[in-house]
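One chain is shown next in structure tokens, namely the form predicted alone.
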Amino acid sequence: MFYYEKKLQYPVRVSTCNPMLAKFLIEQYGGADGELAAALRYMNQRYTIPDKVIGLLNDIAMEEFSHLEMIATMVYKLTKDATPEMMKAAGLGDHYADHDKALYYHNAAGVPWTATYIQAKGDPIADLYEDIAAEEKARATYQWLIDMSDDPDINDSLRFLREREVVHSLRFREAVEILKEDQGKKKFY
């Protein structure tokens, strides 16, 4: 069951129209290590993970959806006042030709999102290590986006998202330890 609260997890403010920055942020919208891929990966994996950590995957998946909403809001705000010429100059001419300013799941290079971004092995430890790697890749991408941005308002939201990736990585590491501990226990029937 899902509950939607009609507010963003963290405020998103934008200083100025900047379609070039929006182009880079789209990486976290529809890229391999972005928020959509993470949310769907964790939702999918929760069906084959031991009961002790199902809640963790569900909780983080829901939070990733809220991060997706934040990224979408940033991209929208950065492009809503852009002219077609500005979109073209920012490298979003192809996107504009296909979608106007509508959001579309693709990465910063324009490659459409694909389900091949979702990893699920069925082995809980392997899946959790994949999740840790995904969170660390997202953290690194957020840092690089901050490095490229000169918008202090956007950077505030990006720092929030980067820190949440760190928290998720730590939570997945804790889940690995819980499951490793269970592996070593004798089972009595």
Contents of the next structure:
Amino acid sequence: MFYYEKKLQYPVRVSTCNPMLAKFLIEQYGGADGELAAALRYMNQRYTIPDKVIGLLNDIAMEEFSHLEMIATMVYKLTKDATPEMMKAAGLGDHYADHDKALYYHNAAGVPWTATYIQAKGDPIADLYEDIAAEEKARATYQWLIDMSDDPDINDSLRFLREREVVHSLRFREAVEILKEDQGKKKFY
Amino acid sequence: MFSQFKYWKPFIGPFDPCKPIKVKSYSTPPHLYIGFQPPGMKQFSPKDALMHGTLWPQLYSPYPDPNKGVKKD
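Could you present the same protein in the form predicted together with the partner chain, rather than the form predicted alone shown above?
Below is the whole assembly, all chains and molecules, this chain first.
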């Protein structure tokens, strides 16, 4: 069951009218390493992961949904007042032809989201290693987005999101350490 | 109530980056309101029907709105 809090996890301000940025940001909305893939991956893997780390996957899945909302807010703010001409000029003509100005779960190249982006192997180490990889890939994506954006307010939100990927990655690595059951053991080399 | 287009005023945020579009619209074409087409509806002349894509004026749906931006009454 969900309780919905009607606010964003971190504020999203957009200071420049640059619809082209929306075309790139959508990578984190419906891309392979985007927030939707992350949220659904963890929320599904949590069922069959050992009890000790279920809570971690659950909580991170919830946070990824909050990030999904932030990305959606950025994309919406950048495109909601764009005319069809502005959409075309921003490279969003293909998007407009299929979706008007509606958001859609596809990547920056327009490829629709697919469940094949995520995996649930049942093997806890395999699943957690995938999760770590996903966080690092999302972190990299945020870096490339920040590199391309010159909107200081958007970049502020993107830097927050990138930092969360760093934290999540460490938490998944810690989950692996927990499952290894190798802590506090005396090690002889 | 039947009209070919509906207009609505979206929320405009105080910090929106782009010049706001103050009025947005969507299409509500005539077939939504006909239910089951009754017999004997008024018809276009054959030539006009070809040009309009329908035999019945009541089913004709222009796009974009030819009256866009024109204030009603």
